[in-house]
Structure formats: structure tokens, C-alpha cells
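The data below hold one chain only, encoded as C-alpha cells and taken in the form predicted alone.
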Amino acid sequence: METGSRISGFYQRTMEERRGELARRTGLDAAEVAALTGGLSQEIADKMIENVVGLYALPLAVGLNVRINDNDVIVPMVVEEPSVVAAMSNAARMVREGGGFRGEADPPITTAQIQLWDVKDGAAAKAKITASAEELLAAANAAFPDIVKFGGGAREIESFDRGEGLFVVHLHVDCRDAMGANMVNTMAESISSRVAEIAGGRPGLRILTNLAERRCVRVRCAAPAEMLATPELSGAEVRDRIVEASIFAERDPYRATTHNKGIMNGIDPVVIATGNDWRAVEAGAHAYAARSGVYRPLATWRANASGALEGKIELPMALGIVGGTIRVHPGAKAALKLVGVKTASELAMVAAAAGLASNLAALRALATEGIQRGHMALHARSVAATAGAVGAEVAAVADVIVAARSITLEAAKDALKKLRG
């Protein structure tokens, strides 16, 4: 079986071999790749969610050049977005040059709060939590033994005096392979009482949090400064302008929200191509970047002493390969089947990665031609379609708005009536 995510050419093939070299090269049999094609029937739909009256598509595409801790990783995205795989996979062939990416991740930690009132004495609280820590963890790992079976399961309990009555208590659980949300709410709902009475206070809310900032996963990479070169700036000049570009996110949280959306545009695709909660990530990811009080950007990018442009992320990433959706989605498992990970963590460590690289790609376009000229080359496709254009039309309408730098739709109606003749 063919291996790696460095295909040539492949954007030039038809879907149908685009598919076929998937299958070669990931091991999908035919039902997998079927499941590429939709994934999804309306019977199965009708038991996900409630009020199902049919089905909404997004083109589900792989991203390829991703190499993270030496191995190589094509990455499923499912994204509306022209140019969002492209650039990605650009980017990501610009930093394979220089080794590729490095990732680690943090145990699977997800956290669930109990929410107490009318706490009279907060430390005295604190102290008796904590002395009946051992007792309110076996009560949780009782309520849900499956994950003790897999070595995951209740960890640690911590208390907080928020004031005036109001006290929290978080509950650390060890999900191991699962997002974790149906587990960690069911174990804090199972000790809540007992939590309140050994408190003395009455219990309101029982639901974990989104931001998990126990189970934060790091990327970093390093491209080499002659890979950023365009024909108009050399690549010490391309880095160093991202280094700006950087540094202007760090000093100022207008520009930190664009920065840290360009990164969301790898992350996202991947979330939601393997069936994962890519709202929860979001939620996560803004509150971590605000966590100082300041919003600030989750990658940052330097020079380093050999001259290449060094990039690193960290944000929390909460995601399962079992259980929820991936269950019931036979296009999320086949998805899971196509990125190769055994674990939630090297999952976590793969959407990362395509962060920083779509971060990279938009920093590099913003820095030199801006963002407009290749995103609305790619986005001239659609157009395309919109006017009308089928089959081979849509590329060679395409390219004549693109070179005549009028991406219309009236442009679009024009090209393809002269085309036709």
C-alpha cells in the first residue's frame, strides 16, 4: 500500500481518482469510500437530532504535505471556504521542508463544575472538599465504571470561593479516548448532592466546562526562510514581514481575532470532518486566548538562529475518536479511518498543525500580495458555477475572469457566453 500526504498533482485529478488514490494510500475499502461521497442518510439523520426535515452538505476535502512528528498525515476537512485546503496544504509544504511538525498533548483531562450557593464559610468549604476528595472521586468513577476499564476516570477535585455564597467545584476526569462531555456531566450529577452537603450549600449548576485547560495541545514547526520567497520578495524579506505580522496580533486584540479566525479555518474542517463538537473548540480556543484578560493570539511566529521562520500554537482541544457522533456518522468514521490516528490526543495534535499552517498561509498572503488575489482566484470556481458554467467551462471561465482580474458574476455570464460561441 502506497503511504504519505505529499500526492503531486492530485488537485488536477477527478474526484473519482482522488478517491481511488485515497484508497491506495489509507486503506479505505469500498463502503469507506462510498461514505466520502455523503456519509449521511436521512434515516440516520432522523435519530441524531430532533425536527430533521433533510440534509445540508459541505464539500468534504483532504489536505495533504502534513507531516507531524514524522509521520506523514492526510487530513480530512469539511469547509465552505475557497482557498481554505489549498493554502493549508501549501503551507504545510513549505513547513515539510524544514521537518515538518512537532506536537505534543496534554492527558485527556476534561473538566466538570458543581455550582453550590449559600456557601457561608468558603475556606471552611474548601478544606472539607478536600478532605473527602478520595470519597467524592470513587463516587463519580462509580457512576461511570466503563472508563475506569479503559485506565480513564475521575482524577482530581478542586474547589473555588467565588464569593458571596457562591462556591465551585471542579471534578478532573480522565476520558481517555472520548470527547468526554456525557461522562464528566454524569459524574458530577451523580456527587452533587453529596458535594452540596459536605459544603453546606445548595446546589445549582452540574456541567463541564469548554474550557479545557488541562488537555491543551502545542504544535510548533520551522520553515526554512527560502520556502516564503516570492517572485517579487525574498524569503528573509516574507519572514520577517510575518514576524511583523505577528507581533502586531501579540500588541493588539483587533488584529489577534483575525489572526486566531485564520487559524480556526484549519482547525474547524478537521473537527467537523471526524464528527467532533467544533463549537465547543472555538469556545475554548477565544477563552483560552483571553485568559490573561487581553485577547491575544494563539500562534506566534519568530526567527530563529538558523534564519527559518519559527511558528508554535497552544489552545485546548477537547476531542474523541469514540462515542457521540462518530458512532452513528458512517462519513466521520470513514474520515477517522482516512487521518490514521490511534488516539484523541494525536488527533488533537493533527488539527493543531493544520492551525498553524492555515496561519501561516494567511500571514504569508497578507504580508506580500494580500489576502484578496489568491483567495478570489480560487473562489473565481464558484462564480464560475453560479453563471452557469458545467464540467471542463467552470475551470476556463475561471481563468478568464481571473487574468482579466474582474471575478463577477456578469464577467463570469460574459466568459461563458463568448465560450460557447
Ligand code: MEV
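Positions refer to the first chain, counted from 1. Just so we're on the same page, rigid core means the largest C-alpha set that superposes within 1.5 Å between forms. Fair warning: this is a prediction, and the values are worked out from it, not measured in the lab. What changes on going to the form predicted in complex with the named molecule:
- Once both forms are fitted on their rigid core, the CA atom of residue 25 lies less than 2 Å apart between these two forms.
- Positional change of residue 13 between these two forms stays under 2 Å at the C-alpha, relative to the superposed core.
- A displacement of less than 2 angstroms separates the C-alpha positions of residue 41 between these two forms, with the rigid core held in common.
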Contents of the next structure:
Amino acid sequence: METGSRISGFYQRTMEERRGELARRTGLDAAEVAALTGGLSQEIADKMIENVVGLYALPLAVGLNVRINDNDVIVPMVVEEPSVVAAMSNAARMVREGGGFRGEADPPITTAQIQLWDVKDGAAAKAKITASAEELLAAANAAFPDIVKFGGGAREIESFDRGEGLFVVHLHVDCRDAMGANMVNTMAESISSRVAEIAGGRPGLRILTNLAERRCVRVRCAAPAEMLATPELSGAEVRDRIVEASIFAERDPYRATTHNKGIMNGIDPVVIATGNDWRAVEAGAHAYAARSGVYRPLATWRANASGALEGKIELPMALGIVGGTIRVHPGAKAALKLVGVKTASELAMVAAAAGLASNLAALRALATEGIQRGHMALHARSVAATAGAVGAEVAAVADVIVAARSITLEAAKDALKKLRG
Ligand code: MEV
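Please could you give me the other form, the form predicted in complex with the named molecule, since above is the form predicted alone?
Below is the whole assembly, all chains and molecules, this chain first.
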């Protein structure tokens, strides 16, 4: 079986050819290939949420050229914004020349909070909770015994005196390959009365925190400077401009916000395609970015000693590859097979790598020709295709209308006629 995430000319093929190529490379069977085109039936949708009246579709694409920890991965991406997939794939190609991405993830710990009120002596409550940790962890595990069978389970209890009678207990649970929201919420609900009894308070909310700071993922890469060159600028010049763009985001929260939006351009599509909770990932990412009290970039860039552009990203990434939506959504299942990860931690690395690559692509464009030219070039391709261009004609017609600065259907039809004639 031909494998790998580097597939030249993929964008020039028909959708059916692309699906065939993916099936050959990843071993998707006919049903899974079918799930890529119509991932969800109305019957399943009706069981997923309430008051369903239909389905709402978004494009499912694949990001290419990604290599993480010496393995190629084809990255499923669901997104409505043009250029995101092409930009991510293009940056991943540059990174690939520097050996690809290196990633690591924390153990899959999701944390639940138990809120208590009317705790009179916070220090004493803290000591009692610490002394009862073993009992509470055992009770939490008894509420969700399956996770223990899979090698996970409740691992640690922490507590915080938040003042004026408000006392908060954190239950840290190793959720293995699940995102873990249901699991930790169940555990928290089951032990909250006992926690209140021990601490001497009244139980309040019992719910996970999306600031999953114990479930962070870290990905690094080094793109050789020459890969960054544009027709006008040397690779070293582009590298230095990207470093300046990074410093801009590091010192200015307004820029950091948009910088991080560009990162989420790569992350959210993977989270959505694989049936995960993107609101949870978004909430965690931005809270993490602001953890110092100032909103900061999740990824930063510097030149390294050998002149390459080094980037690194770190953020919480609570993803699952079992349970939840994944159990019922055939499109999410097919996307997970496509990406080929064996653990939730591996999926977290793929999402973070896609985020880092998207950030690189955006900064390179912004620091050189600006973002619009690339957008226009892609737009021109879709106009060329609408005008009837097929295969290699698409790029040829797009080149003509971009050069003429006339990206219209008329101009594309004209160019196609000339090309064929
Ligand atoms: C647009 O979707 C994302 C960018 O604004 C990101 C950035 O400015 O870094 C281009």
C-alpha cells in the first residue's frame, strides 16, 4: 500500500480520484469512503441532539505533507474558510524539509471541579481533603469503573480556598483515549456530598474545567530558511520578518488574538472533523493564552543556531478518539481512520501541528506579500473551475486571470477559450 502524506497534484484531481487515493493510502473501505461524502444521516442526527430539522454540511478536506515524530499523517479538516487547508499543507511542506514536527503530550488528564460554600476554615478543610484523598479517589473510580479497566481513573485531589467560604476541590482523572467530560462529571457528582461532609461545607457546582492545563500538547518544528523564500525575498529575510511578527504578538494582545485565531484555523478543523468538542478546545486555548494575566500567543518563532526558523506551540488539548460523537457519527469515524492515530494524545499532536503550520503560513504571508494575494490566487482557481476548466487547465486559467488582475468568470471563460483554441 502506498502511504505518506505527500501527494503531489492532489488538488488537481477530481473529488472521486482524491477519495480513491486516500482509500489506497489509508485502507478506508467502501463504507468509510461513502461516509466521507455524507457523514451523517438524518436518523442519526435526530438521536444526537434535540429539535433536529435537518443537516448542515461543511467541506471536509485533507491537509497534506504533515509529518510528526517521523510518521506521515493525512489530516482531516472541516472548515468553511478558503485558503486554510492549502496554507496549512504548504507550511507543512516547508517544515517537512526540516524533519517535520516533533510532538509530545501530557497524560490525558481531565479535571472536574467541585464547588463548596460555607467552608468556615479553608486551611483545615484543605488538610482534611488531603488526608481523605485515597478514600475520595476510590469512590470516584467506583462511580466509573470501566476507565480503571482501561488503565485510567481518578489520580489526584487538589483543593483551593477561594475566600469568603468558597472552597473548590479539583479531581484529576486520567481519561485515556476519551475526552472525559461525562466521566469526570459523573465522578464529581458522585463524590460531592462526601467532599462537602469532609470539608465542612455545602456542595455547589460539579463540572469539568475546560482549562485543561494538565492535558497540554507541545509541538515544535524547524523550517530551513531557504524553504521560506519568496520571489522577492531571501529565506533569511522572510525568517527574520516572521520572528518580528512573533515578537509583535508576544508584546501586543490585540495582535496575539489574531495570531491565535490563525492557529485555531488549523486546530478547529481537525477537532471538528474528528467529532470532538471544538468549543471546549477554544475555551481552553484562550484561557491558557491569558494565564499570565496578559493574553499571549500560543505559538512563537525564533531563528535557531543553524539559521532555521524554529516554532513551538503549547496549549491544552482535551480530545477523544472513543465515546461521544465519535461513537455515532460515521464521518467522524472515517476521519479518525484517515488520520490513523492510535491514541487521543497522538490526535492532540496532529491538531497542534496543524495549528503551528497554519500560524507559519499566515505569518509568512503577512510578513511578505500580505494575505490577500494568496487568497486571490486560490479564489482564481475556483473561478477557473466554475468557468469549466478541468485538470491542469485550472492552474493555467487561474494564472492568466491573476496576472491580468481580473478574477472574474468572464475573464476565466475567455482565458479557457484561448487556452483550448
Ligand atoms: C485569517 O483567518 C487568519 C489570519 O488573520 C491570522 C493572522 O493574522 O496571523 C491571517
